[in-house]
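Take a look at this single chain in structure tokens; it is the form predicted on its own.
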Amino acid sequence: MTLKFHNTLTNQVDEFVAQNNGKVTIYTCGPTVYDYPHIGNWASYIYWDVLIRILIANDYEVNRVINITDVGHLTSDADEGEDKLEKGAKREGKTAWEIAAFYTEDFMNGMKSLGMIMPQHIAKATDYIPQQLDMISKLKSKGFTYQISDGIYFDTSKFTRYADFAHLKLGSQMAGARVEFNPEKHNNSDFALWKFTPTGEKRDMEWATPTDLLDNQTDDAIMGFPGWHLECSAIIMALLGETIDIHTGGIDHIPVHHTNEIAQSEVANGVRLSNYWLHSNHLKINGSKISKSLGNGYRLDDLAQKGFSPLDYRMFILQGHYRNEGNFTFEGLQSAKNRLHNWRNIATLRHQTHDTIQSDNDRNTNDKTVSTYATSRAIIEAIDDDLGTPEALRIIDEAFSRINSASLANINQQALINLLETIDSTLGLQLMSSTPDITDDAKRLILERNHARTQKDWSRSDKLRDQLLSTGIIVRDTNSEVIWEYKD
């Protein structure tokens, strides 16, 4: 099946083809680290993992990089209020760059924890202050800058495809529809691509503003630093070129963020930015949008003290599509969990399942066995489909559902590990791993409960099955063998 995915720039869903044969560039629009990330935050990252899975089963060669907005991001989308680095350093008495380490580290933590594949580039915005600068000077010298007292600015009235992305309509907004209106601007549409340190104030992350990029030469440094929206476009021409295969991030990135960064990239570098866009719809809590001031921006620390792991919340996120409005609720989460931890015991059958003198092969052309082969081509399939993961669930579900009502002896045990593997390395839910064999004691144990109940001692067989309770190991009898599984 071909890989495909809707694309944002088409408006449709496209088959993906990559400009090197074999290699994929992508890139992520990663967190500002002045806080905590909330569910809403992860639910992304999740499904551009998935992505990254699926180009590495479709034997492509990825390149990624994800930012780190360590600088310049403000609390208003008209380029006004604080930056959100220096508000955390006044929130908890720190430095602006102790606040961006301390939250660097949680992002990459939590990272680990959800299963996610590291990607080939963490880029820090303050890395990349010089090439920020050329960036600009290269705008400014095809006349696209202009600079008033807070900053040096964009021209979008120069770009005249600026609004095409977001399908934006710039010439019947009211001044401040679409942003808060700063009456120096030449259009409420444009944007600060570096801001001046207000007069008076130090700040602790602040850069020497080159003299080149002023209108009037000055003997006094004047101290600033980048726009939100220029480290992405400067990080992604540093590391991964002009053009792109794939850029992505959330559906509320496109009409201001994604939409500037096209706009300044591609008067840049003459070229097209990126060639597919892939965006993420929102996750409401409870029908609600997520706000601090509802209380309900729940953090992974947040699911684990109401007893969920990070991959029971990766289960769940999994279960709904990217481009669609998501909705968390704890019944919802304790659902995904029931699933996860279902899946996981269907995996502790590869260690139940006992060689027979007929081989894999012959088995699998049985139609009395259980053979998962097809599955996992038909998950692939699935995930090719525009990231279709709840279709992959669906046809998991299924063949677990076959699987659980067979006996030990009809299922063919490689092609439920290669069904196993094929899940891990594309959804990323660590069933292998999750799921090791159980000790000899424990097997002793199971062995001496079968004797008993051969025997009808059926005081020791429930002194036995207790026995291994307290050891996270349940029991399972069927008319014909014992199962054993976990009992978390």
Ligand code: AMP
Second form
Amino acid sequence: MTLKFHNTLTNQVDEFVAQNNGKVTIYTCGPTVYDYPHIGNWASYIYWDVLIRILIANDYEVNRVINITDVGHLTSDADEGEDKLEKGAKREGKTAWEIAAFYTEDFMNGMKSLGMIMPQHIAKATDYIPQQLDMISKLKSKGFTYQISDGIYFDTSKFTRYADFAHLKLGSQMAGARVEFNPEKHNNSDFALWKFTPTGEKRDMEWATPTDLLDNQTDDAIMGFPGWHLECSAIIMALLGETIDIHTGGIDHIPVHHTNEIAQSEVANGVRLSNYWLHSNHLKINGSKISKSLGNGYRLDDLAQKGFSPLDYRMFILQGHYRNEGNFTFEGLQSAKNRLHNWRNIATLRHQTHDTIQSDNDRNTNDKTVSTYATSRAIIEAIDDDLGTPEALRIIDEAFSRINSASLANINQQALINLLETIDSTLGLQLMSSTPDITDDAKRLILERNHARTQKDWSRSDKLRDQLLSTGIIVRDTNSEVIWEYKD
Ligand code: AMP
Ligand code: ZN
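Mind sharing the form predicted together with adenosine monophosphate? What's above is the form predicted on its own.
After this comes the whole thing, all chains and molecules, with the earlier chain placed first.
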């Protein structure tokens, strides 16, 4: 079994080799906490959660950081415009700190509702200001920074590999420069490490610029705040070290944000920032980009209002591959919801079958027991292969359809439990925890109904079935047996 990922650094699918045997350090660029995330934002976190799960399934000990951008992300990635947090604060009549706290909590709740494994560290940019200033100081001492009227910038022309990661054509970037190009910058691609609070303004989030970072000493402190890219480099360095195993983000991060992270970290530390870079593609909605003006930036709450749970959405996302552009439609979400419902009903069979039959290992070739022994392996192999979730789902459907058409007597309870455990641990769909056994009372009603049926007392049998239905349980009569399922 080989774990493989498409690595943006090499532009090919590479076998994964951790730098420290059995241990993985991994960093995910997290949310800017100025507003609610839309479902497109969540898509990538769902894929990265599967990444964590497949690393664990491969026996790696995972040390993972997600950062929270709570300062410095400007409305334009080119270091111009307003700080998104300060803008959110004005919109809601709160401080930037209150906005950050509110949307950070909302993000954490979203993570929980989507069944994500929590990272070892959630790191807020504002908690790492000294580390960010240290990094600027290192870059300054190596001659890679310069100061202009609105801040301290990284001189990308001095980092000769700057264009390599994203295969940038810097000349054409220059030609395409729009109004946001700051004429004081030495190169269009130069980016802010530290921005000064504009004279006469007071920001909610600002820190005194250490005087040794400034060209000229002043009596009054010059207040400022970090540029967006710097936090990731400083947090990685502080919590995971100079070189990490895996770095993840959205494809939009490649040309600017990750390119800049690489420039800062690799100049400051003199070693490679990350051995593997994974990037997820974007989600469209009904074929259109997600945008405020189209009003299509659905949130998890919007889906809930239409009757779809976060796990229905998780199933929808897993149906696509992380490197392909996704297209969200409510019909697609409905079919994901149906699929999850059917899978849950297969999961309930573990309460209705018994381990009286032989185990998978010593069954004879004539018996009709459904074998799922190989299925768990196949699911893991599909995900091992560059997070092949669509293939994993296909394998599960195939196994479940065999189980569905088997009689209860031919389903090995322990084998089914093992399969469900594999699905839950790798895909996080919570099939087991969402399908508890029914109560003893409900079981008694089912037995009474079976008895009424054998007595051909149809009216009593129908009454009992309705009674069960009112508690959310459907009884289904097959040729030879009665199976219960959840209504929804
Ligand atoms: P934003 O809040 O717009 O800066 O988005 C934060 C991050 O979410 C981006 O950097 C992307 O990586 C990701 N993202 C934004 N829009 C989408 C989308 N439509 N589909 C998937 N990911 C997205
Ligand atoms: Zn980042």
